[in-house]
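First, one chain by itself in structure tokens, the form predicted on its own.
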Amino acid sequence: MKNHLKFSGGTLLAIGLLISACQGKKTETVVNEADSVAQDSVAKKELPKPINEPLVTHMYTADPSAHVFNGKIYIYPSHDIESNVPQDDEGGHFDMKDYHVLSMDSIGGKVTDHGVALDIKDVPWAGRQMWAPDAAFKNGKYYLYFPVKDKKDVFHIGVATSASPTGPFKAEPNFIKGSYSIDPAVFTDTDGKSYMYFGGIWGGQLQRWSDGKYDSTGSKTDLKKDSLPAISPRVALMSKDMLSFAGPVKDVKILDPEGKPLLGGDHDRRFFEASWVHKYNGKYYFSYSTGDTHFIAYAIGDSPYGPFTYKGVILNPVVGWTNHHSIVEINGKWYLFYHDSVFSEDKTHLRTIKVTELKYNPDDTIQPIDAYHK
């Protein structure tokens, strides 16, 4: 999540309904058009025509982490709200306070909102800003991983557990020791080992952890070191109980096709945030957002630790400043879950999640996707 933001106009629509959705109890809702937070009768600014409609419109959602558990699709998104926090360069107005879990039986099927799965008030160490989450299943339990600032305004990653994929989830009393920054993504390999990838620069604070300790003074947060290797995302092996790290936090190296590290000035290719890992034909695909250039890019490696070699773009820029995704195989086809801000008329902190099919080329590279009709 997010920082150096650009904004355009547009009127916030139906605030009351959105607030009531945010404050609702954990009840399941089958989403339909009547629940929309916006009305078609209200004139909207001219925006590109999307290739896909939002999966839900009764609330704003973003950063979709999609998984298939027991043959059913579950999506773990951020829950965007209008909290009236003034916007700033580090995304202070992304002041989300809870998580909902969505599910559907198949792509294109009805979507069910299972209500509040975890609220910030039920996380003992949390201060503010519940950003992009992820989920995993192991040991007969479901795990929800989430970044949130502690009471000193430092991002860490927490974990909560449930007997159900839809929650409610009960948070552990403290964050994962050794965790920091944002955007956790947990990948479980075919050998049963699980890894957490995480990190986001600028508002995500990753640049403040260059020596493994938090720099509260900001003296080490310069992001304009264009000729040096770009700041790396992080990875750590998870413990068997999925509640802690079982090994040291390591850098994830992203290389150019010549085998050299991507540089900080290479904004079209270097990592910014939104890690995701999936496996295809025996190779590991590390995908991520380039942030200020707004691409979802990817690199391929032979190990879950990398290094990964940059291959190209998965998703071209979308309406709204942020770009965040997940990739999952469903019934033999691959899908990209993503978000944009078309529905809120380009209010970048009020997004809706979408899904589209992802296709591979014969050489196992990915065909780039444009989210809008040309």
Ligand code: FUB
Second form
Amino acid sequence: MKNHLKFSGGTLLAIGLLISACQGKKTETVVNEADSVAQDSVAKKELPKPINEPLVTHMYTADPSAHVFNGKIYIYPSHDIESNVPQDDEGGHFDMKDYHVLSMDSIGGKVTDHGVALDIKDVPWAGRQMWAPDAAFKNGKYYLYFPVKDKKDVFHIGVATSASPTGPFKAEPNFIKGSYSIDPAVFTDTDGKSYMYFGGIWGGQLQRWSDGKYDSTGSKTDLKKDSLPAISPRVALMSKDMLSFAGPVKDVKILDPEGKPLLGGDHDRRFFEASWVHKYNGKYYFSYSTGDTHFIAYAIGDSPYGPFTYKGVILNPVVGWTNHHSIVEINGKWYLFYHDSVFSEDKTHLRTIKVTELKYNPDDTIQPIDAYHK
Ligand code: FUB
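Can you swap the form predicted on its own for the form predicted in complex with this ligand?
Full assembly next; the chain just shown is listed first.
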């Protein structure tokens, strides 16, 4: 991958931070414009003008899972890096090796990077590629959920715990039994029960899993069967200690407005990756990326298990191939956290996270967002 960045002068500080991060030191840093990884970059490509600036630019971040814990905003993103793994069809160039936690007191306020919260070398079963994480709080403990390939190159979902929302997190010795694929999102309902949603097709390997068994050829759930129901994301009830599944892994059904399952060929609406669930006015909103058509779409249901009925688009395609988000209520307003690749001039694997307000219509549908000025 050609590197368009040219480092000098003020960027050295950012490089220092990145080196600390790579060495696994947990340093807390209030970050600002001067720390930018790309402030000395050469002339930018012609890209659409974003409505929001990145939350941080001292490192690349993606897949932001935002939560409010004890009145403070915490963001659990992927930490994108340039590791020079060549681009391939399975996303080998998304070769992330650790997680940082970011925090803010309020939207628009200063952002603190709390340093390395979990490093791949401290996950006994991990092979490569730490992808989109999520976090949860229960029983006085914080839980970091993360997908990573095992040593045989099969994605599973791990869990790590900490007494602090910013870590450091200690990984459990093995991945969550029965977990597979990518993009965990943990939703805790008002009755205290927690559920993990997960899965991602293509590089996320969901198409290789059928009846809980792995088939490396993926032949049982061929992506090309356009006239059959699309591959479903998965959901499982979490155990009380949040370290395992307490029930079977179930398919999350996404239906069209006529009550029929969305089909594999319906690329504009069918699930690809990046599950998220939030509750609004007593209804469950399941949102996700449509992958190769690049929308964040959503569907509404009456139960955390679904079925969910497709309602529309939350976020139009962003610069960069991937689209991934979270939705959270903060002081009575709702926000969409998302990412794009404008800052790296459209390098798909070098993204920055952003936030924007999300608004509902009077009928509880969501107003679609375009991340760029017209
Ligand atoms: O960040 C790696 C992968 O890209 C995520 O797991 C997907 O959701 C996509 O954003």
